[in-house]
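One chain is shown next in structure tokens, namely the form predicted on its own.
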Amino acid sequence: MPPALAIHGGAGTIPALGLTETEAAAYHAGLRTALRAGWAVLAGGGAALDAVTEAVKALEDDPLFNAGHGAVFTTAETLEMDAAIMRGSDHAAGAVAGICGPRHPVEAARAIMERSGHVLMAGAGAEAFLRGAGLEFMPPEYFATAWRREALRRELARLASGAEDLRSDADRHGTVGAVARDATGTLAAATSTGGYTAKRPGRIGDAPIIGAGTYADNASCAISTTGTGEIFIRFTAAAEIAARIRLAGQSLERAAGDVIAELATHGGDGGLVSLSATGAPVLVFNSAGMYRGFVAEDGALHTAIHREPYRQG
């Protein structure tokens, strides 16, 4: 199989009319940096699991995206990050929820997969395990950014006033993720998020829930989602797409497109990036936009934000 890679930087996009060309260029540059990091692994004959790890780490390091450095705040002005990773060949998976400390939450999820004997760990217990595993930790100040604090201030003021929710996708959503297929045909997926601005402390979305926000199965597909986490959990969005491929013989494009359209009827907006055992990546969304990108077979990088044509870089 030819290797393949697709990423997203979340459905939480700045409205198209409010996005300057300078801001857009910065987002495209961040997406390309992540694509290069993941593609370098695949082009060198590396594993899909390593490719999605490196791509997501690059997005976690970029303060423009809501994961790692640049994560959003809870109502208590705390940071709680979630992440998951999964390999399609054997369904090995790891996930972490409600943590603040590991520089790269995706590496925390991978450490849980490979070294804990568990699939999902959360909170203080997870952080203690991860310290023992030797992961790089950073102080809370590392993850915080001024514009995320300002977004929290605005949302707390709106909640206190009882005003209508007129927030943009940029304030309501935000996740990063990647899917990859390596030269052996193995699929992998990874997702990482800070949640959404002014979420309740302790709230966990779909990103670390295997089968909802993250899934990989060599017999069907690899998926990383972004959007209204509660809806994606309730309808086990990623697993539903995989089941339609495996049991109903649907194409990835049809299954992914239909599920995202159906979620919209239940109040679920967002999107996903996905790959099957063969073929090109499928990137779909029902929201105003989704920071996203993929690598073509010739190695060219393609990125987009709203519904405009992809930029090649």
Given for the second form:
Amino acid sequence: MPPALAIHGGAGTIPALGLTETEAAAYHAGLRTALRAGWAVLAGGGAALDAVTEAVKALEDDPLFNAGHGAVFTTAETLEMDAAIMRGSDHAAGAVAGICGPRHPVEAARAIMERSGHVLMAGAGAEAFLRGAGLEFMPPEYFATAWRREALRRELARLASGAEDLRSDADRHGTVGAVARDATGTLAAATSTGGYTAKRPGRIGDAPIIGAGTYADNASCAISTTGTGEIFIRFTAAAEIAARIRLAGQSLERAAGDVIAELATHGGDGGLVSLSATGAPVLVFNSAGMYRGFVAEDGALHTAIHREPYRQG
Ligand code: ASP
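Given the form predicted on its own above, I would also like to look at the protein as it appears in the form predicted together with ligand ASP.
Now the complete complex, all chains and molecules, led by this one.
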């Protein structure tokens, strides 16, 4: 089975003209770093679960992406991060919601999967468990970045004035995620996010909801989504795609493309990266762009932001 890897760094109305070549190059470089981190695992014969963990950790460390360092703020100027991870061979899954502490929220999700006996933990109880589990913790200042604080300030001012929302989605939200298939044919998915700017404290998105923003099942597909979390939850987006493959015999391409198009009709903008037991990664979105990338069978890295041809690196 040829290994495969795809990642995303968030979807939305990324302004094509507002992004300078230097800025675009920085996003491409961040995506390539994450692809290399995940691919090193797979090329060495490692597990899909480790590959998605490493790829997402790299994106969490990059302040350009809304996860870990660089996450967006709530209305209370706090940071509340969500993440999930899942393995397709046995449906093992772990997720965490509303935390600020672990340097890598994806590792927090994985510790919950492997060591808590639970699937989803939230808030202070989750943080206490993760401290006890020995995860690397960072102070809130580590996650906070000036441009995300400025984005919150602008959004709070806009909400107070009642003005129309003219922001780009890149300003407002994001999310990072990865899907991988290893040499044994096992699939895995992981997603990590700060949610969206000026979300209410306590709000939880689709990323940590198994079957909504994150899902992996060897018999159908692995999926990591980004976009309007509430809509992805209400339509159980990832599980819906898996069900169409399993029960209706649809291809991943068709099921993922149809579901993303249907979500758009309900106000759900965004996209996803996905993999099935065979074949190349499927990356789809209904928004203007999605930071994304995949590794081709020959090991070449492909990254893109809008609908332009992929850059190879
Ligand atoms: N899906 C994420 C959430 O709702 C946000 C995003 O991907 O932009 O928390």
